[in-house]
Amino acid sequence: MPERYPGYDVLAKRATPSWNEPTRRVIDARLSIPNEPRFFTMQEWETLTAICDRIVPQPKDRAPVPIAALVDRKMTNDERDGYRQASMPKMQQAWQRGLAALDAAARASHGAPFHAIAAVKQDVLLKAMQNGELSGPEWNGMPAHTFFSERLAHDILAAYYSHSSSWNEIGFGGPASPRGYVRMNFNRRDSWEAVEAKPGHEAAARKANERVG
């Protein structure tokens, strides 16, 4: 697929008036985190890393963001949402049970861990957790549709979303701190904002977005 916001690297930004110095702590800090784990297991990082592999695939022609590290670091730095479902355990727990309990579908469907199982099969399981048709004794009364929406996609997805690989494929101009932003009504933008390509204008579009900061 052609480039929605061809030229443009939010990262650009990092010198310029648009980003201050804390803004740039938190962003270096989350693009040099480890791609490995710290609060789960390796059994439990080899199959959270299947999952996100399943919920977002991500293109070949860039370096991967690393979803899996960025849930980890939530769970290890216990970074919680500040609220949940009644019916849900902790969220460290959450994903504990989770896990074990995908595993545990996976080796009675299959014979083997989620992660070693072919995709499509993977996809089944998935698709079974959202439809709430997982059960068993590893679940301990945790909903199986309530930890799809509510852990498994919402962490996975806001993980991807906080990178800056993915801010440039939206063309999202990173934290407004201490910029901001002022054009808020649809189909406008501020200048420090990526220029989206339309058919035909793409050479224009990435020139004004590599002039973008």
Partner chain sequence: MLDEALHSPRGKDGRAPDPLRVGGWMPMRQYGENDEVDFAIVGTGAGGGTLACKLAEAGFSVVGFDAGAWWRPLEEFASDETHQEKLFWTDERICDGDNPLKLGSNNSGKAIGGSTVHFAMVSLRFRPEWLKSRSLLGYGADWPLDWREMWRYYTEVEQALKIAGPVNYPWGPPRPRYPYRAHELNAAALVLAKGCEAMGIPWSETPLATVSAPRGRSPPCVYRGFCVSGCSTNAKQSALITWIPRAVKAGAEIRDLAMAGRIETNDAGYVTGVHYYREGQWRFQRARNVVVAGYAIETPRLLLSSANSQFPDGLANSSGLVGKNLMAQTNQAAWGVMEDEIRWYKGPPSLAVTEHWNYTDTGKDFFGGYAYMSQGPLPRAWVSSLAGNRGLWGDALLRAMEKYNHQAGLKIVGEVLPQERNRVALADEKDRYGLPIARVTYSLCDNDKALVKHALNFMSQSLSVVGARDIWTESDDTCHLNGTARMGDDPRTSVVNADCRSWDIPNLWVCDGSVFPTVGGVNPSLTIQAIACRTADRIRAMAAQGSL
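Could you switch over to the form predicted in complex with its partner chain, since the one displayed so far is the form predicted alone?
Partners and other molecules omitted; one chain follows.
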């Protein structure tokens, strides 16, 4: 997949009026978390990192977003959503149970833990979970499809799209206080917004994006 916003980096605006001090503190902290578990066991961590690689396959030409660590911190701090479906246990328990159950499914069908099986086999198991086709005593009544949508995909994608690398990929303007925006109409771009590469004009877009700030 060619880059749509080559050379665009939200972080280039860090010192501009688009970022206030609270935003700098919040984003700096998020970008510096160690890529290691605080909440999950090593076994759970291996399963979780393998899942993250399938839910959000990341490009090889930049540092990966430490998605598993971001999910782990949400568990460490017990940052809940404000509700749970009656069929679901509390957030931390749901994750522990779901990871163990997925690992058990991998061992049952392939004789190896989830993180050690081939990516295509991992995808088949994740799809089965999404379709509610996994069950067994390890799930202890938790519906696999609800765990997939309300916890697994929900938490992993929320973590990824809280990171500036994901904002660069989609051309999101990122933090915008106090400067905000001026040009609101179709196809209008403030000079501090990403330039989209039209086919054949990637180099020009890259050059323009290097001036965004």
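Numbering follows the first chain given and starts at 1. Keep in mind the model is a prediction, meaning the values are calculated, not measured.
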property: Rigid-part membership shared by A153 and D190 between the two forms; result: no
